[in-house]
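A single chain, nothing else alongside it, follows as C-alpha coordinates in the form predicted alone.
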Amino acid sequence: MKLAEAVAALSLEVEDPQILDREVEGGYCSDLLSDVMAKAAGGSIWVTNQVHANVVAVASLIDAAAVIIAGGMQPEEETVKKAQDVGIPLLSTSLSAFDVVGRLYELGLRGTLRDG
(Lines of atoms letter the chains of each structure in order from A and count residues from 1; the text may use other names and numbers.)
(Lines give C-alpha, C1' and ligand atoms only; values in the text may rest on other atoms or scores of the structure.)
(Ligands and ions follow the chains in the order given, each with its own letter.)
Protein backbone atom coordinates (compact mmCIF):
# COMPACT_ATOMS: atom_id res chain seq x y z
CA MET A 1 0.00 0.00 0.00
CA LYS A 2 1.17 3.51 -0.74
CA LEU A 3 1.46 5.88 2.20
CA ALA A 4 -0.95 8.30 0.49
CA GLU A 5 -3.69 5.64 0.68
CA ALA A 6 -3.34 5.35 4.46
CA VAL A 7 -3.32 9.15 4.79
CA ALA A 8 -6.57 9.44 2.84
CA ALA A 9 -8.31 6.54 4.59
CA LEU A 10 -7.50 7.83 8.08
CA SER A 11 -7.77 11.55 7.26
CA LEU A 12 -4.30 12.13 8.68
CA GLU A 13 -2.74 15.57 9.00
CA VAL A 14 0.41 15.76 6.91
CA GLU A 15 3.42 17.97 7.63
CA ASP A 16 5.00 17.51 4.16
CA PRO A 17 2.59 16.24 1.48
CA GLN A 18 5.33 15.81 -1.12
CA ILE A 19 6.69 12.60 0.39
CA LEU A 20 3.64 10.34 0.40
CA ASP A 21 4.52 8.03 -2.49
CA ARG A 22 6.47 5.55 -0.36
CA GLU A 23 5.33 1.95 -0.23
CA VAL A 24 4.35 0.79 3.26
CA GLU A 25 5.41 -2.74 4.23
CA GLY A 26 3.60 -3.01 7.58
CA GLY A 27 3.26 -1.32 10.92
CA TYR A 28 4.59 -1.06 14.45
CA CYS A 29 3.14 0.64 17.53
CA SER A 30 5.16 1.60 20.59
CA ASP A 31 6.13 4.63 22.65
CA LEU A 32 9.35 3.05 23.90
CA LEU A 33 12.14 4.22 21.57
CA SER A 34 14.49 1.35 22.41
CA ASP A 35 11.71 -1.13 21.60
CA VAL A 36 11.15 0.48 18.20
CA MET A 37 14.89 0.46 17.43
CA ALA A 38 15.18 -3.21 18.36
CA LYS A 39 12.03 -4.58 16.74
CA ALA A 40 10.40 -2.35 14.10
CA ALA A 41 11.09 -3.36 10.52
CA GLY A 42 12.10 -0.90 7.83
CA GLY A 43 9.29 0.29 5.61
CA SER A 44 6.80 0.26 8.49
CA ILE A 45 4.43 2.95 9.65
CA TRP A 46 5.31 3.65 13.27
CA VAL A 47 2.37 4.69 15.47
CA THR A 48 3.28 6.59 18.65
CA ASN A 49 2.15 9.31 21.06
CA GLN A 50 5.67 10.74 21.33
CA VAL A 51 6.20 14.23 19.86
CA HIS A 52 9.89 15.06 20.46
CA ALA A 53 12.71 15.15 17.92
CA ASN A 54 14.14 11.79 19.00
CA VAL A 55 11.15 10.18 17.26
CA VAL A 56 12.53 11.35 13.93
CA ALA A 57 16.02 10.08 14.76
CA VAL A 58 14.65 6.62 15.54
CA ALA A 59 12.36 6.64 12.48
CA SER A 60 15.34 7.50 10.30
CA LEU A 61 17.47 4.81 11.94
CA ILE A 62 14.92 2.07 11.24
CA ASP A 63 14.00 3.48 7.80
CA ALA A 64 10.34 3.94 8.76
CA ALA A 65 7.91 4.67 5.94
CA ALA A 66 6.25 7.27 8.20
CA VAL A 67 5.46 8.20 11.78
CA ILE A 68 1.87 8.67 12.89
CA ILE A 69 1.52 10.72 16.06
CA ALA A 70 -1.79 9.66 17.59
CA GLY A 71 -4.06 10.84 20.37
CA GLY A 72 -4.33 14.46 19.26
CA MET A 73 -0.72 15.10 20.21
CA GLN A 74 1.03 17.76 18.11
CA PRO A 75 4.70 17.38 17.14
CA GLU A 76 7.13 19.92 18.51
CA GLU A 77 8.39 22.49 15.98
CA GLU A 78 11.90 20.99 16.17
CA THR A 79 10.43 17.56 15.40
CA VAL A 80 8.65 18.83 12.28
CA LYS A 81 11.79 20.56 11.01
CA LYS A 82 13.95 17.50 11.63
CA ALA A 83 11.43 15.25 9.85
CA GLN A 84 11.44 17.55 6.84
CA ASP A 85 15.25 17.68 6.84
CA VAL A 86 15.62 13.88 6.75
CA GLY A 87 12.55 13.11 4.61
CA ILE A 88 10.50 11.18 7.17
CA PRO A 89 6.76 11.69 6.65
CA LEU A 90 5.32 12.98 9.91
CA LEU A 91 1.56 12.48 10.24
CA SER A 92 -0.84 13.21 13.07
CA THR A 93 -4.39 12.40 14.09
CA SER A 94 -6.85 12.86 16.92
CA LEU A 95 -7.54 9.11 16.80
CA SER A 96 -6.10 7.04 19.63
CA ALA A 97 -3.14 4.80 18.82
CA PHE A 98 -5.45 1.83 19.34
CA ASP A 99 -7.90 3.12 16.73
CA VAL A 100 -5.13 3.99 14.27
CA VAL A 101 -3.69 0.49 14.47
CA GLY A 102 -7.15 -1.06 14.05
CA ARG A 103 -7.86 1.02 10.97
CA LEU A 104 -4.48 0.26 9.44
CA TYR A 105 -5.19 -3.43 10.04
CA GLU A 106 -8.56 -3.06 8.28
CA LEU A 107 -6.68 -1.56 5.32
CA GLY A 108 -4.61 -4.74 5.08
CA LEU A 109 -1.44 -3.70 6.92
CA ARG A 110 0.02 -6.18 9.37
CA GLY A 111 2.54 -5.84 12.13
CA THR A 112 6.13 -6.28 11.04
CA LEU A 113 9.20 -7.14 13.08
CA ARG A 114 12.86 -6.71 12.27
CA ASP A 115 14.61 -9.94 11.26
CA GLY A 116 17.02 -11.31 13.80
Second form
Amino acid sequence: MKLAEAVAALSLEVEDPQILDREVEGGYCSDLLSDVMAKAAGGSIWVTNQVHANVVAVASLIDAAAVIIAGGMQPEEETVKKAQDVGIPLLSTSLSAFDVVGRLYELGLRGTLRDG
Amino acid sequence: MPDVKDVGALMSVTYDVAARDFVRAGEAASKLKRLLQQLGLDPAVIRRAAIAAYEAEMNIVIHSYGGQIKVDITPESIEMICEDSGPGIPDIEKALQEGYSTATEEIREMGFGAGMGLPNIQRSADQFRIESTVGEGTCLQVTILHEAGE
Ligand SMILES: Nc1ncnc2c1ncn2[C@@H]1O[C@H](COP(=O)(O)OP(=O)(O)OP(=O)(O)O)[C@@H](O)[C@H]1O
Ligand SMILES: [Mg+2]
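Having displayed the form predicted alone, please output the structure of the form predicted together with its partner chain.
Entire complex below, previous chain first.
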Protein backbone atom coordinates (compact mmCIF):
# COMPACT_ATOMS: atom_id res chain seq x y z
CA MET A 1 0.00 0.00 0.00
CA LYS A 2 1.19 3.53 -0.70
CA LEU A 3 1.70 5.67 2.40
CA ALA A 4 -0.60 8.33 0.92
CA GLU A 5 -3.52 5.85 1.09
CA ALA A 6 -3.08 5.31 4.83
CA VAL A 7 -2.72 9.05 5.39
CA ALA A 8 -6.00 9.72 3.58
CA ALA A 9 -7.94 6.85 5.19
CA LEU A 10 -6.95 7.83 8.74
CA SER A 11 -6.83 11.60 8.12
CA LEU A 12 -3.31 11.70 9.52
CA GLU A 13 -1.53 15.00 10.03
CA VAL A 14 1.51 15.26 7.81
CA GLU A 15 4.70 17.18 8.58
CA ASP A 16 6.11 16.94 5.05
CA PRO A 17 3.63 16.13 2.24
CA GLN A 18 6.50 15.66 -0.16
CA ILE A 19 7.40 12.16 0.89
CA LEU A 20 4.16 10.21 0.86
CA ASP A 21 4.74 8.04 -2.20
CA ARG A 22 6.61 5.42 -0.20
CA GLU A 23 5.41 1.81 -0.24
CA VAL A 24 4.31 0.45 3.16
CA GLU A 25 5.04 -3.26 3.58
CA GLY A 26 3.50 -3.78 7.03
CA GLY A 27 3.37 -2.37 10.51
CA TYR A 28 4.86 -2.44 13.98
CA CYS A 29 3.60 -0.88 17.21
CA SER A 30 5.78 -0.32 20.28
CA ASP A 31 7.06 2.44 22.54
CA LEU A 32 10.22 0.58 23.52
CA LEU A 33 12.96 1.76 21.19
CA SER A 34 15.20 -1.29 21.61
CA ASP A 35 12.23 -3.52 20.86
CA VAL A 36 11.52 -1.67 17.61
CA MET A 37 15.21 -1.73 16.74
CA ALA A 38 15.38 -5.50 17.20
CA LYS A 39 12.12 -6.60 15.64
CA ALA A 40 10.48 -4.18 13.21
CA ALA A 41 10.97 -5.06 9.55
CA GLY A 42 12.18 -2.51 6.99
CA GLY A 43 9.31 -0.81 5.14
CA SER A 44 7.09 -0.93 8.24
CA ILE A 45 4.87 1.87 9.37
CA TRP A 46 5.76 2.37 13.05
CA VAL A 47 3.02 3.41 15.48
CA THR A 48 4.19 4.96 18.75
CA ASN A 49 3.41 7.49 21.47
CA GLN A 50 7.03 8.61 21.71
CA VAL A 51 7.70 12.13 20.46
CA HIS A 52 11.40 12.86 20.94
CA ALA A 53 14.10 13.02 18.28
CA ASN A 54 15.53 9.56 18.88
CA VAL A 55 12.36 8.15 17.31
CA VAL A 56 13.64 9.45 13.99
CA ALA A 57 17.06 7.89 14.48
CA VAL A 58 15.45 4.51 15.15
CA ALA A 59 13.00 4.85 12.24
CA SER A 60 15.81 5.73 9.90
CA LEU A 61 18.05 2.90 11.11
CA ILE A 62 15.35 0.28 10.54
CA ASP A 63 14.24 1.85 7.23
CA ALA A 64 10.72 2.47 8.46
CA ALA A 65 8.28 3.63 5.78
CA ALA A 66 6.87 6.20 8.22
CA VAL A 67 6.25 6.98 11.88
CA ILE A 68 2.74 7.57 13.20
CA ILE A 69 2.65 9.42 16.52
CA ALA A 70 -0.65 8.38 18.06
CA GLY A 71 -2.78 9.57 20.96
CA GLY A 72 -2.74 13.28 20.17
CA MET A 73 0.92 13.63 21.13
CA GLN A 74 2.79 16.35 19.27
CA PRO A 75 6.27 15.61 17.93
CA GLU A 76 8.96 17.82 19.43
CA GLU A 77 10.44 20.51 17.19
CA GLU A 78 13.77 18.67 16.98
CA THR A 79 11.92 15.53 15.95
CA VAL A 80 10.22 17.29 13.04
CA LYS A 81 13.49 18.85 11.93
CA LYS A 82 15.38 15.54 12.08
CA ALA A 83 12.64 13.73 10.20
CA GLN A 84 12.89 16.26 7.39
CA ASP A 85 16.68 15.98 7.37
CA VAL A 86 16.69 12.21 6.97
CA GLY A 87 13.52 11.92 4.89
CA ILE A 88 11.37 9.95 7.31
CA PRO A 89 7.65 10.77 6.92
CA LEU A 90 6.35 11.91 10.31
CA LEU A 91 2.59 11.61 10.79
CA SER A 92 0.42 12.30 13.79
CA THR A 93 -3.16 11.77 14.90
CA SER A 94 -5.48 12.12 17.85
CA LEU A 95 -6.52 8.47 17.35
CA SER A 96 -5.13 6.13 20.00
CA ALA A 97 -2.43 3.63 19.02
CA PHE A 98 -5.09 0.90 19.30
CA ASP A 99 -7.36 2.64 16.81
CA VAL A 100 -4.54 3.48 14.43
CA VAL A 101 -3.45 -0.15 14.27
CA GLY A 102 -7.06 -1.34 13.93
CA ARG A 103 -7.70 0.98 11.02
CA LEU A 104 -4.46 0.03 9.29
CA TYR A 105 -5.38 -3.63 9.72
CA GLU A 106 -8.73 -2.94 8.06
CA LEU A 107 -6.85 -1.43 5.15
CA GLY A 108 -5.06 -4.74 4.73
CA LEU A 109 -1.76 -4.00 6.48
CA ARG A 110 -0.33 -6.72 8.70
CA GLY A 111 2.31 -6.80 11.42
CA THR A 112 5.74 -7.54 10.04
CA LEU A 113 8.78 -8.85 11.89
CA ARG A 114 12.37 -8.68 10.75
CA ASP A 115 13.81 -11.97 9.47
CA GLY A 116 15.98 -13.81 11.98
CA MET B 1 33.77 14.79 12.83
CA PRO B 2 34.61 11.14 12.44
CA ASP B 3 38.17 10.41 11.53
CA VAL B 4 38.33 8.21 8.43
CA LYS B 5 41.45 6.33 7.42
CA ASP B 6 41.24 4.24 4.30
CA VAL B 7 44.26 1.98 4.29
CA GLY B 8 43.80 -0.25 1.29
CA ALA B 9 41.22 -2.89 2.16
CA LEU B 10 40.95 -1.73 5.73
CA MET B 11 38.84 1.21 6.66
CA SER B 12 38.78 2.69 10.11
CA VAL B 13 36.28 5.23 11.44
CA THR B 14 35.90 6.68 14.92
CA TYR B 15 32.73 8.33 16.22
CA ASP B 16 32.64 10.36 19.44
CA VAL B 17 29.57 9.85 21.60
CA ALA B 18 28.58 12.47 24.17
CA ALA B 19 26.78 11.53 27.37
CA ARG B 20 23.20 12.76 27.86
CA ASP B 21 22.91 14.37 24.43
CA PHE B 22 19.53 12.97 23.39
CA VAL B 23 19.20 15.17 20.32
CA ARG B 24 22.39 13.92 18.67
CA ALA B 25 22.02 10.41 20.08
CA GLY B 26 21.84 7.89 17.26
CA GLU B 27 23.96 9.93 14.87
CA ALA B 28 27.01 7.68 15.13
CA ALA B 29 24.93 4.63 14.23
CA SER B 30 23.22 6.54 11.41
CA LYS B 31 26.54 7.67 9.96
CA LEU B 32 27.94 4.18 10.19
CA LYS B 33 24.90 2.78 8.43
CA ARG B 34 25.27 5.29 5.58
CA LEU B 35 28.94 4.43 5.23
CA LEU B 36 28.19 0.70 5.07
CA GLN B 37 25.50 1.35 2.46
CA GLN B 38 27.97 3.35 0.39
CA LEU B 39 30.36 0.41 0.58
CA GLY B 40 27.58 -1.75 -0.88
CA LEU B 41 27.48 -4.27 1.95
CA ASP B 42 24.72 -6.83 2.40
CA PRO B 43 21.53 -5.24 3.86
CA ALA B 44 21.22 -7.94 6.55
CA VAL B 45 24.80 -7.27 7.67
CA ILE B 46 24.12 -3.51 7.65
CA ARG B 47 21.02 -3.97 9.78
CA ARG B 48 22.93 -6.05 12.34
CA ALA B 49 25.75 -3.50 12.44
CA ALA B 50 23.23 -0.67 12.78
CA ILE B 51 21.50 -2.40 15.72
CA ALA B 52 24.77 -3.06 17.51
CA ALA B 53 26.10 0.46 16.93
CA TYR B 54 22.82 2.08 17.96
CA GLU B 55 22.48 0.11 21.19
CA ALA B 56 26.13 0.65 22.11
CA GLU B 57 25.80 4.35 21.32
CA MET B 58 22.65 4.71 23.43
CA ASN B 59 24.27 2.90 26.34
CA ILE B 60 27.18 5.35 26.20
CA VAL B 61 24.72 8.29 26.05
CA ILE B 62 22.53 7.01 28.88
CA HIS B 63 24.80 5.08 31.22
CA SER B 64 28.30 6.58 30.83
CA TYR B 65 30.12 9.93 30.92
CA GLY B 66 30.94 9.71 27.21
CA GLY B 67 33.01 7.58 24.90
CA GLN B 68 33.86 6.48 21.40
CA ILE B 69 32.86 3.89 18.85
CA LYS B 70 35.74 2.80 16.66
CA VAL B 71 34.85 0.73 13.64
CA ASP B 72 37.24 -1.31 11.49
CA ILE B 73 35.86 -2.60 8.23
CA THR B 74 37.86 -5.36 6.59
CA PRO B 75 37.03 -7.74 3.73
CA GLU B 76 35.96 -10.30 6.37
CA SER B 77 34.20 -8.31 9.04
CA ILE B 78 32.98 -5.17 10.70
CA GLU B 79 34.56 -4.80 14.11
CA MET B 80 33.41 -2.22 16.63
CA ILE B 81 35.18 -1.20 19.81
CA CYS B 82 32.77 0.80 21.96
CA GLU B 83 34.60 2.32 24.88
CA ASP B 84 33.44 4.75 27.51
CA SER B 85 34.51 6.26 30.75
CA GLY B 86 31.81 5.95 33.33
CA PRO B 87 30.50 4.03 36.31
CA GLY B 88 31.10 0.63 34.70
CA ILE B 89 28.90 -2.44 35.17
CA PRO B 90 29.14 -4.20 38.56
CA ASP B 91 27.41 -7.42 37.47
CA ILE B 92 27.90 -8.10 33.76
CA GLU B 93 25.97 -11.38 33.80
CA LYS B 94 22.91 -9.58 35.13
CA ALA B 95 23.31 -6.69 32.68
CA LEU B 96 23.23 -9.16 29.78
CA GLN B 97 19.87 -10.58 30.88
CA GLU B 98 16.93 -9.40 28.82
CA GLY B 99 14.76 -7.07 30.90
CA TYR B 100 17.46 -6.00 33.35
CA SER B 101 17.88 -2.23 33.41
CA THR B 102 19.01 0.44 35.85
CA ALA B 103 17.52 3.23 33.72
CA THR B 104 15.72 5.96 35.65
CA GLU B 105 12.02 6.68 35.34
CA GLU B 106 12.79 9.76 33.24
CA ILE B 107 14.84 7.69 30.77
CA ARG B 108 12.17 4.97 30.63
CA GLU B 109 9.55 7.53 29.71
CA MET B 110 11.53 8.19 26.55
CA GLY B 111 11.25 4.53 25.56
CA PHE B 112 14.67 3.41 26.76
CA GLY B 113 15.33 1.02 29.61
CA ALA B 114 13.66 -2.12 28.32
CA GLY B 115 16.87 -3.97 29.17
CA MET B 116 17.13 -5.15 25.58
CA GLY B 117 20.16 -3.24 24.31
CA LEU B 118 22.96 -5.57 25.33
CA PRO B 119 20.94 -8.69 24.33
CA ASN B 120 20.27 -7.04 20.95
CA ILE B 121 23.98 -6.43 20.49
CA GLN B 122 24.77 -10.00 21.44
CA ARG B 123 22.22 -11.39 18.99
CA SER B 124 23.50 -9.18 16.18
CA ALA B 125 27.14 -10.09 16.72
CA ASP B 126 29.14 -13.07 15.52
CA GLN B 127 31.63 -12.34 18.29
CA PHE B 128 30.93 -10.31 21.38
CA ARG B 129 33.08 -9.37 24.36
CA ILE B 130 32.38 -7.04 27.21
CA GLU B 131 34.78 -5.76 29.81
CA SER B 132 33.93 -3.32 32.52
CA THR B 133 35.67 -1.83 35.52
CA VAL B 134 33.52 -0.24 38.18
CA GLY B 135 34.42 3.42 38.55
CA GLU B 136 36.35 3.48 35.27
CA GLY B 137 34.28 2.42 32.30
CA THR B 138 33.07 -0.20 29.88
CA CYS B 139 34.40 -1.62 26.63
CA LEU B 140 32.45 -3.71 24.14
CA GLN B 141 34.01 -5.56 21.26
CA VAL B 142 31.52 -6.54 18.57
CA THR B 143 32.40 -8.42 15.41
CA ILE B 144 30.01 -8.96 12.53
CA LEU B 145 31.17 -11.22 9.71
CA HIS B 146 30.13 -10.41 6.14
CA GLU B 147 29.63 -14.09 5.37
CA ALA B 148 27.82 -15.58 8.37
CA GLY B 149 24.03 -15.41 8.32
CA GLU B 150 22.11 -14.87 11.55
N1 LIG C 1 28.18 1.60 28.91
C2 LIG C 1 27.60 1.29 30.09
N3 LIG C 1 28.06 1.83 31.24
C4 LIG C 1 27.48 1.53 32.44
N5 LIG C 1 26.45 0.68 32.57
C6 LIG C 1 25.96 0.11 31.46
C7 LIG C 1 26.49 0.38 30.17
N8 LIG C 1 25.80 -0.36 29.25
C9 LIG C 1 24.88 -1.04 29.94
N10 LIG C 1 24.96 -0.78 31.27
C11 LIG C 1 24.14 -1.38 32.35
O12 LIG C 1 23.54 -2.57 31.86
C13 LIG C 1 22.11 -2.47 31.91
C14 LIG C 1 21.50 -3.21 30.73
O15 LIG C 1 21.86 -2.57 29.50
P16 LIG C 1 20.89 -2.74 28.24
O17 LIG C 1 21.45 -1.93 27.13
O18 LIG C 1 20.69 -4.18 27.97
O19 LIG C 1 19.52 -2.14 28.75
P20 LIG C 1 19.11 -0.60 29.00
O21 LIG C 1 20.11 0.30 28.37
O22 LIG C 1 18.87 -0.42 30.45
O23 LIG C 1 17.71 -0.53 28.22
P24 LIG C 1 17.49 -0.54 26.61
O25 LIG C 1 18.83 -0.80 25.98
O26 LIG C 1 16.49 -1.60 26.34
O27 LIG C 1 16.97 0.85 26.29
C28 LIG C 1 21.85 -0.99 31.94
O29 LIG C 1 20.58 -0.67 32.51
C30 LIG C 1 23.00 -0.47 32.80
O31 LIG C 1 22.78 -0.72 34.15
MG1 LIG D 1 20.70 0.00 26.39
